[in-house]
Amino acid sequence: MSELEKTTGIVEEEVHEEQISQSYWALVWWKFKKNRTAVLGAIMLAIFYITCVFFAEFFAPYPKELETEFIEARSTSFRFIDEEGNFSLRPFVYGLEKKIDKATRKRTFEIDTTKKYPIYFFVKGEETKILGFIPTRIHLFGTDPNDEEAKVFIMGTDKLGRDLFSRILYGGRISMFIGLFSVTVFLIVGVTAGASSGYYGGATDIIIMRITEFLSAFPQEPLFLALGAAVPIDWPPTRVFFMVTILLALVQWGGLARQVRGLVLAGREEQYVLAAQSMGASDRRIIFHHLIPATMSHVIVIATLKIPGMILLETALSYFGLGLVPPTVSWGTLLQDANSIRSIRFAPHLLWTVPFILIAILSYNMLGDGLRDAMDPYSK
């Protein structure tokens, strides 16, 4: 055997041993990275959580409640070339001029090409607090803060003259966080109840399964509407927020509990569980250290596919006025401003919230599908 063949054989053997020694989660990560759709969904969700949940105050040019005189103004797009054909490295926006439409008797705002306002990055603006406790006046972009007439509305304004882009970012914080927090409660209740039911059996199993059947006997949509209407209207927004989140989670945990119960029923007879029992491990340790971790691959997939459903439920309840209500800003409350023919006819830019909802839902679905495939790394 030549020296080259020996070297090649050693390299192939090392690679083969490395592949065999890879853990389950390493194989899951390796297969997940190969799915470009799932990676794209993960990247989009990371962008949403960075721009909306964590740093909305930085990316939003104005505070969510800042009112201006520009009522239902159309969007002002960034430009690099003016009407005369002159190119500028610094983007700018044209000013807005108020006019009265004599046919509809409606106040409108048209582009005034005689006024040019350059766009600056990392500018000082209205003081806000990142995550509610970190004060800052720095915003990603904006116009000259010393010029009161200089405004930039890249998605227009609402019926009170508030910047719609800023409000969409702030609304995304509430809607995305409700989806994540409600699914967390949903997982804690569903996994714990399902694991206890499958491990103990007997009366515990009967009681928990009858509760899940009772919850599943009600049509979901009327039940959500009834629970949303039961929330007192005089409650502060924070209390309503947590109540809506808990209601969304507590109504839907039954399906997950039944799935986890089936997995635990099959897993409690495995050798590692019997070994733990023979060594005197407590029931609590067996459930939380052996049985529940064995179901995590299934639970993670369920969670990623459940979050978009929770976001849509919150949006629907808030849209009908049964969830979060103004002045709390969420994607559902923002859609309330576009629930009339007049709004769609004269202010179609109020529907900018819809693409954000669709992209967030599609991103979660793409991530969930990718995780579902990656969790079975041995399949082709």
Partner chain sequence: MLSFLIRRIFYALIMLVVVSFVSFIIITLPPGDFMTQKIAELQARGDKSAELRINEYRERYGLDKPLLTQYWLWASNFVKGDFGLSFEYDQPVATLLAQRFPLSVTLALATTAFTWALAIPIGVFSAVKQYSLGDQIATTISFLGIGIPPFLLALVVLYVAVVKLDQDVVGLFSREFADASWSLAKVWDLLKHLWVPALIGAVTGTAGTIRIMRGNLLDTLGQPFIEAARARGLKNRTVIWRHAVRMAINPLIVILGTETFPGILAGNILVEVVLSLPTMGPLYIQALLTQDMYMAGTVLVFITMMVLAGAVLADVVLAWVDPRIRLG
The other form holds:
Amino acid sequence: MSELEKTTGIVEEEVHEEQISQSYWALVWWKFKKNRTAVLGAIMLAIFYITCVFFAEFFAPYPKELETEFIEARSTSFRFIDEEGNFSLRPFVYGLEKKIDKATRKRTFEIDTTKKYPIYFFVKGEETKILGFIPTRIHLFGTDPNDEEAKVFIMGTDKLGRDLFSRILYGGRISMFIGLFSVTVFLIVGVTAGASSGYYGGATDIIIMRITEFLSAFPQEPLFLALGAAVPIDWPPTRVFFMVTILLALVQWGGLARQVRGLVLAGREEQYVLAAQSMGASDRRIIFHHLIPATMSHVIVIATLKIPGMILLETALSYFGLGLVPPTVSWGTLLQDANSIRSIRFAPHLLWTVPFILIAILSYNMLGDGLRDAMDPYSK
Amino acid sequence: MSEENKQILVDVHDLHVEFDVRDGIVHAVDGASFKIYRGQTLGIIGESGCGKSITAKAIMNMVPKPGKMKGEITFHEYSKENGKEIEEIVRIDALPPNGEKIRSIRGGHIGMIFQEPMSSLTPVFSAGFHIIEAAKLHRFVPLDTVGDTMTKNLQAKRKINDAEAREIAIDMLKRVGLPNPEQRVDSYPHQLSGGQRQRVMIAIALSAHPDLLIADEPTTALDVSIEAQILDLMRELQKNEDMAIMFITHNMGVIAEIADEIVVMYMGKEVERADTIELFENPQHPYTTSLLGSIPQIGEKESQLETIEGMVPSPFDLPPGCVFHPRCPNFMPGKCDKVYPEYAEVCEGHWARCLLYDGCWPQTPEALAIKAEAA
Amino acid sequence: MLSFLIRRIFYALIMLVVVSFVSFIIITLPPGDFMTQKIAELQARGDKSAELRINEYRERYGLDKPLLTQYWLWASNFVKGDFGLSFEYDQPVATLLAQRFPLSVTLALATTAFTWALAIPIGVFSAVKQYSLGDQIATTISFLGIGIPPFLLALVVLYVAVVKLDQDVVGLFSREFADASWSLAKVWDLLKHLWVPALIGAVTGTAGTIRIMRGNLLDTLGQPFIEAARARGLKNRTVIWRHAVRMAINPLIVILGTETFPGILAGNILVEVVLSLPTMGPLYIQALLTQDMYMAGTVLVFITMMVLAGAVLADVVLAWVDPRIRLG
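The form predicted on its own done, now the form predicted in complex with the partner chain:
Below is the whole assembly, all chains and molecules, this chain first.
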């Protein structure tokens, strides 16, 4: 034992202090991983992006324009056990048969148990190009390509006999893209405006703040709808797409600018800014290299939480027949088919778009909340 | 205040308050025992975080969650019935924390004033409102009786109404020395100065004529001149109302002025208790001596301010034996770091917790062995 | 206090003027002259006086004059109560809005009332019984609620009502009362129908308000004056409702005016369309689709007016309720 130990009886313990020095982002990632809801949101979004945005052609059994004779048919779902109780490992669907109700003169499609169409996976279907340039004929699932009559509509069809599930996937591509693009524009405009306003002060500040104040007096949705209605109908879809994107950002950047301005005002007085200035750094460098990165954590959270709102605004716009219109496929235009009591009563399957939108929005919210908690230095 | 008149008001016996937090258990109060007598002022002194405020809250059964209170707190409730004085003994620690009984004691028999008068008043209510609220809760007026003989034995009481309450409020503000009480009664906290707010707090606490006023660092946030005024006011009110005061502070100068008896606390433990004069002339515990030594004296030239060596230890990492030993000028190696001293009466009416005094050694074989070995 | 009020109203009026100007410009943006189209349409139907009438309107509203003049004519007529003509319905906008505007206001107020009536008690409960099962449930529900947009919820409700329950939840009145004049019975009928859209519209606001109320109350409960109130012997319930909630609610009043109410107004438009309510929303969308500019412009100004009124009202209520603001 040591000298100290002998005289006083005190045993010196070897204290292992593991000095883990982590970068801010490593800490954020670690905290984020612990939040199960956030991770769930991230996973669901990843699923959406894979199935709708990137590989819709693979996951969708049919192209979005393909019309069939089965108009407003109910969904045909996968079954494993047939009428006689035979179990087959390979799922199958029943066919549809046209029935005309003599009394009401309505045409409906009923399940026809005489026609069984087995489902094959990784089946050869219509020729498409993944991401627009990779040609393929393979789809995730489908019916026997050699059987002309065999069709599988897991979410039913619309009034032109088009498979709704496929159209939802393709529509998701547009809707999610719009969300992402408009948020990017929103970020660029909002952050630049807010940072300039906060850093330069004076006239710049007054002008920008007046503009945002004025914008905030307008109720957002009606304004956006009015602007959306101003988009000429005869424009090509891509131009409309970009216009809608810009409008979405235009209507909302005010709030972000004000927040960034607040952050920059606070950051401007920090020591490191004064130090940079005294070393002769240009204004632009200070703003872009020092102040804006300091606001990044707040800005990212705000942006992520804005995306669902933007998707929703676009959906509402197309639902009303403004902005993107058929034949463009977005979740909003798909919902348009379900906008009357008549459709809801007789073809309720057309509302299948709604859960997709809800889940996408929910996932973004979960992700955004998780990011916010992870970036907050004071949370547990 | 003569010896014979000493009627006991609050009896605190072996009070423990524990907080079970994520990093461990904190013993905020570790075995406090003292008595408060009617009309007497008990001072409690110690550094920040030594458990003084929690002791006060424990007496009111207001220990904040997740704190747990153990021990006995007895309150002697004196009331007049039929001209006779009745004493009712209430075990405060046994009362449900939100029950009717404890709530009649809180604000009624025991009043409390706090350190920050600004944040202790609800900003949206006027000064008068606070007093009226308290008065309507605790003040009673005998029911006007018609037939005397029948109802003479029935001391029926009713609560006061709004008009009476307002009169009481104005009267209380006058008594605490607030100028223009008729106008001030409708003032809001943000319209009053610090000293005025503290007077309002005292008015609120006194509106029910409590037997005990607990003052938790009431003058710490005030200027020295205002502090003097408030202390004068408290002394005067105490005399007029025959009220006991439990005065908590970390300022030795203030406590010397106002207290009759002083309790010194360190890390949740009582380390010394004595009458004020006895404590100042004859401090027995090294901590008290150090505290007294650190009071700057006007007129005396010293080269340095005397401080107590070392720092207050972390509550999760308390030193073994006597908790004060790492900072103690009278540290006895081999004894103070091994044995936890008991609280014992070192001289008459004077208690201390220090191994310097034989009476403080616990009567356990291990402790006695250590005492013998080191001798 | 009075000067404060006057200043706010004055400022709001200026905003309103600017907004109306911009609205007007936006509404006239879509290319194409509604007039020529309308004339062609009417003539095809054999309406010979159409051209005369429309030329008269051209005169009155200066449709072939520069934009600024058009706006000026419209604005000056607006303050006199003449909001222009709806080309689609061939009726003055004022007539069409006469019924619809009050109903919109009623719906918005009802939705706001629902929001607060639900959110405040739940928020208080959540804060007081923090981490209890009830709190966790409330937190989860409010989390979901924020994510569900009212217009999709309206679709779902419609689906459930029509398909599963075979109920008719469309509109605000039963058939008998739709065009009847006002009577107590009609008011009762309105109330019976009003709660569905009001509840739907309240979902998002409630969720957000619950979270804010909970957060505010938790902060407030940690403040010294709460402990001081307890030390005076007040009942727990009194401490919470008379002192804590009273203080915690102040920021919520501001939020009511700046976020909750405008959110309800804007969101309700979509719900109104889905449920085919006789309010301004469906009229607005229709006007946008058919480029019925005076109708659309007027509705936009009206909605903005409601938003600004809500903000001013919230400020006034806050000043009335908080003496620190009132007396400085």
